[in-house]
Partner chain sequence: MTNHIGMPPAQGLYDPANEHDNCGVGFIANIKGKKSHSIVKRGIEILCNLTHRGAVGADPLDGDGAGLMIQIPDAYYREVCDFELPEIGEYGAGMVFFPQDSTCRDACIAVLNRELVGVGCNILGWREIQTDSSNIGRNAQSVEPRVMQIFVDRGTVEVSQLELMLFLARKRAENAIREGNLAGEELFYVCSLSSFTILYKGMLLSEQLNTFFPELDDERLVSAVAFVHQRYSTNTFPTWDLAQPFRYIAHNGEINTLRGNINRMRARTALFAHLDLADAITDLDPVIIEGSSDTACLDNALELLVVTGRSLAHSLAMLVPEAWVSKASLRPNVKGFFEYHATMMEPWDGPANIVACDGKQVVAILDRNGLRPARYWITIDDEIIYASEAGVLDIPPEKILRKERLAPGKMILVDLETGEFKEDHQIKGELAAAHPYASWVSEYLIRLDDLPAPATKRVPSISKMRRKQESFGYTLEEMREIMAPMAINGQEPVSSMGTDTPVAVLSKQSKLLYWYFKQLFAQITNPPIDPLREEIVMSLTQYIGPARNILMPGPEHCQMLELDHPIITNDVLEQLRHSDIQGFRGTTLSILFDANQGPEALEKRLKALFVEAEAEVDAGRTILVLSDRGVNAEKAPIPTLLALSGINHHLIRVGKRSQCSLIVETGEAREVHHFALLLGYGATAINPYLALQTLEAMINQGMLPSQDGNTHADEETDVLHQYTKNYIKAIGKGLLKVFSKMGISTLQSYCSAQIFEIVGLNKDFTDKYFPGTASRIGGAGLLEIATESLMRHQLAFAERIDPNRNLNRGSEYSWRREGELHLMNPEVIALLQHAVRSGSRDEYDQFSQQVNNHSEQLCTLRGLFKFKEQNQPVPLDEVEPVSAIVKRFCTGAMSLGSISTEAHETLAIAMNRIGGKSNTGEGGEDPRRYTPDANGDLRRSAIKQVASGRFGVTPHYLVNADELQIKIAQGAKPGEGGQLPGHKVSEYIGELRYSVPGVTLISPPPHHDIYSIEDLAQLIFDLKNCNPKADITVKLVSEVGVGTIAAGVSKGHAERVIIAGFDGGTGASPTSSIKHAGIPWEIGLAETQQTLVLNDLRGRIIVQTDGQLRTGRDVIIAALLGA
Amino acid sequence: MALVTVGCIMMRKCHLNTCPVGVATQDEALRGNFAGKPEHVVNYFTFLAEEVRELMAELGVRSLDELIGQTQYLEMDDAIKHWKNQGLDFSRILTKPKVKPDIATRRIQGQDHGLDKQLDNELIKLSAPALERKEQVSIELPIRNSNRTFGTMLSGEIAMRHGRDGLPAGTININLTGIAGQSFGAFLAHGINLRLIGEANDYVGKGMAGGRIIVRPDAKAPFVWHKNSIVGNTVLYGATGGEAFFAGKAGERFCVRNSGVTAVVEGTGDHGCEYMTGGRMVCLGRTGRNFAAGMSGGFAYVLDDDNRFRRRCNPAMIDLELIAADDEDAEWLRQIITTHHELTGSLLAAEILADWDAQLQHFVRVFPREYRRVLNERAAKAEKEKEIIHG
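Please provide the structure of this chain alone, in the form predicted in complex with the partner chain.
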């Protein structure tokens, strides 16, 4: 309705980008036709509210609250029935549940989220020098699965005080031991490094915008790291930036809808990099099925040790290619794996680096076709502009 007040004439062309009144289009020329003004919207809602008021006066109530759920004010208008609808019966819509008088029929109290029990309250206190003066701080804490959504309140605090760019990299360093609960490092802001020795559950780094998350097993663990789980499902969902290093296997839908994080992992479950639009993902072990389904942007680099990676991919939107030694990605890859080794102590990373030239030949780059087209177009355009400047 509000759209109509600013000019929409219901052409039902929203999906065609040809809206003639400049409401539902991104076309520059058509947008020039836009003639809506805030006043129009204000007028509409004011009229609407006036009308509501007048109706309330007629009904004999002074506030909208008095009307909420009071179906006794309504009845069916029998006068407007016709041959087909006469069997309609609204009694179930108009039923008022019979409950004790003390049961509320509209909102009278808030929800208790239990935020006061969050570890982040402590983090925010300990991070005061960083939050206020951008000084480096370092924090050590144990963590367990009931500590959910770790680091998120602190991130909100940073975003509130320091805006989109957050704090300088490495300002707040948090070292943890144990098993982190769900949503570890969700919506992480720039400037926080989380380092966890142990394991994490689902949704690690969901929506992270910056900072760094490292998860690795305890050095005392007798198992082979890259053959065991280190994080759960749906990790880095919708992340827009930052880095993540996981010394072990992740679950289903790793990096789903990632648009900016750089992540290294040692194996994933099904549907890896689904709907990804940006960022880079490096997998040093096997992936599950349906890899890169709906992936329209970003890159994935997968170590294909059994030459069967192709069969685990969803080929609809991507190309697979080998990485030549002189490809600029080759050096980037070596660097990021080196960083992974340094930050996590991954033995697998060490082995790969020790045999780099041979290992590089087993890496496959996943390159979304549309992404490649757009990157090529941009490069061509930039080239042309350069020519014009220099020419």
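Switch from the form predicted in complex with the partner chain to the form predicted on its own and give that structure.
Shown below: the chain alone.
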């Protein structure tokens, strides 16, 4: 409803970058159609609150605390007649507990989120010189899978003190060993480098805005790195900036809704780069099926060593291209793989770089058609402005 108040007409094209009212699109021309204002949302919720108060007054209650849990005000809607609801009995669900008045019908105590026990509290203390004076600090800690959302509280502290720009690159360097819990490095802020020797669970780098995440196995690991998973599912979901390097495979939905992060991984599961709108993703191994579904922006570069990558893609919104040796992306690709090797010690990256000319021929660039159109329009606009300036 909030979207409708600012103009959404529910075309259900959010993933196609063709929203005609400019709500869900990066197309500058379509964005010009957006007519929503904050006052529209304020007005809607004001009217909603007023009507809620009117209904509460009809029931004879003055506050939500007086209303919550009072199941005697509920009744079945007899206007809904359907064979599926015949015989439904909600009496047990709607029975009020026989306890003291006003107890157990509403929130009577706060929820303990256990934030005081989070490892981030120690991170914030150790990072004091960086937070207060922007001095460079290095931290070494073990980590367990019970340490979830590691680094998020520290990122919040940086955001509160230094805003969205965060700290200079490499100000806080954190070296970890072990297995990280869910949402490792979520919402990571500029200035933090997270280096993990071990592995991590789902949602690594969720919503990260900057910084760098590096995950690699222990050098003594007996398995082949690029044939085994190093991070879980839905990694870099909704990330807006920063870099991530994973010396191993990721699970499903890698880089979903990524809009700005640069990532290197050595294999992914199904639905990679789904709904991606920006950033760059490099995959040095095979992907799962339905790759690039709904992808409207950014680039993906995939090493197609079995010549079957086309079959694993969703072709609805993307084109697949080979990369020529003189293409400017070729040099960028070589440099980012070199950085991946330097940061993780990846043997697969070393092998690719050692035979670069031959390996480059197997890389495929995933280029969203909508993104190509927008880039062409921007280039034409810039060229036209240049002609006007130089007369």
